[in-house]
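Okay, so here's just one chain, in structure tokens, the form predicted on its own.
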Amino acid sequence: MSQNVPDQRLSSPAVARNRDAILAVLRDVLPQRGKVLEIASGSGEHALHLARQLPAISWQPSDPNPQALASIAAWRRTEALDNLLEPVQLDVTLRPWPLEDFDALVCINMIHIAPWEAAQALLKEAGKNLEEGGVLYLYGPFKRDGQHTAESNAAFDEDLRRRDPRWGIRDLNDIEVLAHENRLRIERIVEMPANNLSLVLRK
């Protein structure tokens, strides 16, 4: 292992918490082999853990941050996986994707952290690219009707508007409108640990 390695590595707690629990949903849902793209892989966590558990599909993380690329590579290092690719730079916003031959998309914690624009790109391209059949797997906080679904997720979306306007939990309606726009609909609504949601969505 590389001696920058632990200086690079980026780490969430929540990860170590939701891990096995998206595990579950994804395979369920994803192919048993084949591609799948994973948007705003953040630190890498997910991504090293899903690969590692899931050694048929070949993982290709990716993220438009360098910190955050950086801390993927270096994640990738602490185990030899030959199913973990090397992460590439990508704004989902900025299309069309560089990346298009893929199976499957995975979104982990993106959309209420992003602005509305980038969930509408990260549609688009799914409906765009994904075969019929294939799945884009969204997980994250969600409000149902207008509502949000605990008052932890109220704070947080509080906390998200105040540091950037375009940024907030998105309403499951909007969702499936924009879903329904892009000859995607949500097969299943799965619920996560924190009072998130697991979205199955496929074309």
Ligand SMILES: C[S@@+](CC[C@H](N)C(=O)[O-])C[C@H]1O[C@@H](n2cnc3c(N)ncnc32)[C@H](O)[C@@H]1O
Given for the second form:
Amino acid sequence: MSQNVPDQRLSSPAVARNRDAILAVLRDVLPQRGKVLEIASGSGEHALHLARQLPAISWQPSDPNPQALASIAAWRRTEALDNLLEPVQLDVTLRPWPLEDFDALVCINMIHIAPWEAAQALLKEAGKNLEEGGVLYLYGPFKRDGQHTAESNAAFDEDLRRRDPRWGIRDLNDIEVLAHENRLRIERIVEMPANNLSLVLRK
Ligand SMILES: C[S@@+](CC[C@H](N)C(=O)[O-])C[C@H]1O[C@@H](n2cnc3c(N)ncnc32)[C@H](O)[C@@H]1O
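Can I get the form predicted in complex with this ligand as well, since the one above is the form predicted on its own?
Whole complex next, starting from this chain.
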């Protein structure tokens, strides 16, 4: 019967290109074991890969979008990974969150494809719920001192703003201020493929 069920797995081609670079940073900054809440898991392909490669971490995927949740669940069914949990519906702006027991937060490619309020809510909840020393990992394109770091990012930013004027590539200086307001500090900035950055924020 399951053959008649349409495959709900979504696929984002960028994941195959960035997942190992992301994994390398996470290996360095995540706790040895514990629970990671992934925000905005999207297709669920990062969750599958990262849970597979980090078996001592309990990986909790989440997203507000029902299609994304179905995709994450469908990818999850393709492998028997004890440490990959059922996805939960979570919109960062709907606070308090339905889930507050985590040791670290991972958020890949969300804060530029959402209103600034999403970044504000994410950092607020990180500051509130992380233990001292806990990490919030962000991945995506960022501006530095108001400047894009590449032509392609400038074009992407224009496209984002055309799609929704509340969206757009964020400036590292604004993230730094927001971090400070929420008892977090940017501990590390790592250059990543395709003019993206990894930001490691620690409480
Ligand atoms: C570009 S996709 C990134 C998905 C995945 N992390 C990746 O890199 O392939 C952006 C994701 O952010 C999610 N998102 C948008 N607004 C959000 C919010 N307020 N709270 C949590 N997730 C949100 C969307 O549902 C979508 O899955």
